[in-house]
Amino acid sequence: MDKNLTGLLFIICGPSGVGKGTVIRHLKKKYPWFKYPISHTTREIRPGEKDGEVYHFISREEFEKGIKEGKFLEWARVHETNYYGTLKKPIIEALKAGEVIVREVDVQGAHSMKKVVPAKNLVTIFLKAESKEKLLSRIAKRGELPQAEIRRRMRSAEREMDQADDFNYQVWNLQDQIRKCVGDVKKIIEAELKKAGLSA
């Protein structure tokens, strides 16, 4: 990895139904100039989903050809079921930059990041909620989603819970507290911009 990196990269993590992908959403409208890549998944697409909004939808073979000949920055196998992972080469070229990169991954995918983009360069930001028995909660009325993919969710969502410690900041994403937890994110960002030298 180049050492003369000078952007930075914000990964946002929690379990899920913690709500990153709404932080996400309203980070975008807050810094749209900011990087926000988008994850390879090899799950089937969702009624209404288009491919290259939120996820890029490629085949296993494709994924597993990538993990081969080393193109992905961080990659892993979520709930048991499907590939997820962040292409390398976009991350990379951002960092270079000079650019600001905001990620969402889960706890395996930030721990793999780790590994490999030097901390000076790299944020880490863990979503809480107020209980195992919330976050459950909300896990299950996902109703769009098959109870078998629930159940792992839960099952992933209790192990990762466990995990926040290993992370930057923590920052609590309370039951109809939204703008707070988002305030919160925001305040760490810019924060660590400053630290970094570079604009908001």
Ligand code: 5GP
Given for the second form:
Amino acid sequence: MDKNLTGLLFIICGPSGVGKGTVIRHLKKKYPWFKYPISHTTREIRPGEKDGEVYHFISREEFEKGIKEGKFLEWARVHETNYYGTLKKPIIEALKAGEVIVREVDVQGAHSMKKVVPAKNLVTIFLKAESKEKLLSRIAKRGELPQAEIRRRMRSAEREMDQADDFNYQVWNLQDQIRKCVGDVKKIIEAELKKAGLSA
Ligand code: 5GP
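Hand over the structure of the form predicted in complex with the ligand; the form predicted on its own is what we had up.
Expanding to the full complex; the earlier chain stays at the top.
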């Protein structure tokens, strides 16, 4: 990838139920001018979700065509089932234009990003929960996932938590302390923007 990119890509990662979506919703309010690219996925749309908000929901065939055509900057099969992927074009364009981008991906996606995005343009943040039990209760509270899917997500959570050390930053999201977690993420963002010569 072009070495003269001036933007900054923040990757938010962490196990299912840790609160990545909530953190990103807070960031959207605080930094509405950042770019929050939409990913593509083959998973089913859930009640309350809208196509084009966080994801474009596409078929497996369309996704595999996108892979063959090299449209994804990174893609992965997450929780042993569905495909998820970030499009290349919007990310590269934003990085060239000196924009700040925030996207959540799974651990495999974060590893792939590290291979293709120059380190000076990439900041990886891993959100941690206090225990597997807390994650499980948060996933169960969503209420819309079948038991087999919850089990798959817990297996992924164990694998993901083992890789927290591979990230630039680790941030706790403890029960009922979302404000503290969001505050910690904002501090990281502002310090990194300063370092990169970009302003918040
Ligand atoms: P969910 O189905 O709960 O929305 O997301 C499942 C997992 O997929 C989460 O860990 C989420 O971070 C991850 N994910 C979301 N978008 C992407 C993406 O574009 N690429 C990759 N690799 N993972 C993603």
